[in-house]
Structure formats: C-alpha cells, structure tokens
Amino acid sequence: MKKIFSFLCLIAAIVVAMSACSSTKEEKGTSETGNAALDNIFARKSVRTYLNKGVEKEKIDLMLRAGMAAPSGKDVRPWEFIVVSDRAKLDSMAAALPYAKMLTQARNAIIVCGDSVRSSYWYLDCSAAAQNILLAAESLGLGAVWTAAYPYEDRMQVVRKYTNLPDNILPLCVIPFGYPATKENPKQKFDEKKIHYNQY
C-alpha cells in the first residue's frame, strides 16, 4: 500500500511540475506546439549580447547551409555571404554602423549580400536567406540579430569599406552572432486584427 501511495505521490508531483513548466512557458509566450520547426520559429528573438566564446565552425557552416536553403525567384540564388571574424573589422563596423554596436562583443558576423546583376530582386531572396540564418542560429543555441545595411547608402558604404565588395554585390544586412550572454524572451507578435480572409 505504501508503494502505491508513493507512486501516486510521484505521479502527482510530475503533473504539478509539468503544469508549472507549461504555465511558465505560457507567461513567456513560448508555449510548445509539439512541432520542432514551429517551436523554433516562435522561440526566435533578437540577441544583442554575447559571451566571449567562439562559435564552432560546424555551427557556422550549418547557418550558411540554412541560408542557402532559402527560396529564390527562378532559382537564381543571387546571395553571397561574408563571414567576418577579424576583430579590427568587427570593431570598425561597430563604430560606424548606428545599430550594430553589438559587433564589439561578437566574435563573428555574417554579412548577407546579393548580386544585383544576377537578380533585380536580390534583396527579396537574400531576406529569406537571412531569416533562415537567424532561425538556424536559434536552433543551435546561438543568439543573433539582423542589422540593416540596405537600403541605406551610408551603411552599405561602411560594409563595402571593410569587405572589399565588388560593385555588383550589395550588402543587405550584417548578422552578429554568438552564444547569448543574457536570457531573452521572444516577443509575442501574433495579432488577429492583422488577418483578413478574402478581403481587407
């Protein structure tokens, strides 16, 4: 009888713990759907502070592979990716780019660029690639943030200066990334008022 009572107490404790976890996730807005891909999308957030810890090359390669798995109009794939790990370049871009100051903490950044000769809508394809990179970073336990270069000519010139891009290769965004130094929660952006069926 004591064993049965102990077993029931254990089950009750597990149920209480699971419900506490579930309510915590609901409060944070990270309730799980049971679908790994959707859970990763809903968990993604912009991370701007990083530990002084290098990111494994295998993880960087996976982020780049994810970027290149993005959809592309007519399958042109106009993207080009610059992986920057040079400390002086990261610091110089941080000083000159108004919304990329976190580059001073990051050990690496991926600059997503597009070939404007190959595609007139390069920035659309490259935006999809950049989103894939951000989602891959989230899934790998990394933090990352999109900082815009395009369409701001002054910011684009800063990136060009430190990467020697040819004239036809245009920088879309700089993505600093690394292991998060702080715990961030994703923003809840779902808004039913933004959904329209059949008409506005």
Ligand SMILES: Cc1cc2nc3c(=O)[nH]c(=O)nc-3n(C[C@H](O)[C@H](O)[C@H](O)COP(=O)(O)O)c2cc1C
Second form
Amino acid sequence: MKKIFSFLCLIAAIVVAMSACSSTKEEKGTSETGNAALDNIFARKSVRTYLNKGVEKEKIDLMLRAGMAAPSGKDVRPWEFIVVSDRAKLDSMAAALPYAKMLTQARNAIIVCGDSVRSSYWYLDCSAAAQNILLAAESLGLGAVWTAAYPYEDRMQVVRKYTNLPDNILPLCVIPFGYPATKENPKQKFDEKKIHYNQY
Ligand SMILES: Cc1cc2nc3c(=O)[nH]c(=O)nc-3n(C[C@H](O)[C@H](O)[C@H](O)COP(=O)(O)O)c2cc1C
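If the structure you just shared is the form predicted alone, then what does the corresponding form predicted together with the named molecule look like?
Time for the whole complex; same chain goes first.
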C-alpha cells in the first residue's frame, strides 16, 4: 500500500513539474531559439483573414515606427506611409486589385510608398520598411500580408486613384492587417542548398 502511495506521489510530482515547466515557457514567451527577435522572424507569415475588430492606434503607430526604423541607402529614407481605414477606399481597392481581395475584411491597411525623385532605388529602401512592418505586426499579435502595387503599372494606378499620391510618390505595396481570423503556420523555408561559402 505504502509503495503504491509513493508511486502515485512520484507520478503526481512529475505531472506538476511538467506543467510548471510548460507554463513557465508560455508565461515568459520563451521560444524556439531563446531569442525573441529571431523567433518573431521565424514566426512571421502572410495572414489574409481578419476578425472584424479594430486595431489599437498604439499598435498601428508601432508598426509605422518599425517601418521608419529600416535601413535606407545614404540614409535618405524616401518612404511615405498612407494608413487607410476608410471602408469605401479599402473596398474599392479590393475590387480593383486582383491579389488584394482580403482588403474587404481588413479594417486597416498601410500603403508603403516611396519618393522616386529623392531616391532612384526607393523600392529597395521601402521593401526594408515593409518587411519591418510585417515583423512588427507579427510581434503585436496581428496578421498582415504584402500585396503588390509596384512594379505593376495597373495596380499602382489603382492605388494612386484612391490615395491622391503626387506624381513623384510611387506605391510599393498595400499591407492589409488586423487580428487574424485563422491560425496560420509559418512556412518552413530553410534550405541548406541555398547557402554557398566563398563561391557558388
Ligand atoms: C514582392 C511581394 C509581392 C507579393 N504580392 C502579394 C499579393 O499581391 N497578394 C498576396 O496575397 N500576397 C502577396 N505576397 C505575399 C507572398 O505570397 C508570400 O510572402 C509568400 O507566399 C510566402 O509566404 P509567407 O509570407 O507566409 O512566408 C507578396 C510578397 C512579396 C514579397
């Protein structure tokens, strides 16, 4: 009887220890690599379905700050960001952009634009800014996706039409975002064959 009791105590202790371990992990947000920034990079994925729930202004501001923290050639920072929350504009762009239909579900989108006069490679700087925005969204519990405007003249024209951009400001991409309606998993993309040391 005593042996059975000790055995049960041991099992109970193991169960308690295991659940304590896992909850500590969740509470701390500890992760795969032990590095929050890298975990966020590995967790990011395109999210195309959103809840009908507004995103707090503080979170949108953080996404914009993240965009502006990107590197840029000669530190020119040729970017401009249009935050669209006007339902009619979002729906009109969704109707006219072939691969941005998820704009009908999103309550907000950020359009990353660049000044082509200030920098001939504005689209490179703005791509870095767009990626920072996507990473910020992921880290804030939001879902977002890059939808292309540049280099498609027709799509850029659609964006220009609804955002009143001056001629020198070109739209790179439209990023719809919101609280995810579905749980997506990041794609596993690591491929050793893509790595070359010293030569191809
Ligand atoms: C330059 C560029 C253009 C893209 N255009 C679109 C688009 O128009 N519509 C869309 O739904 N996704 C678009 N995407 C998202 C890609 O489809 C997505 O990043 C890719 O499938 C990899 O999936 P992941 O982002 O979940 O890792 C674009 C991504 C990039 C970088």
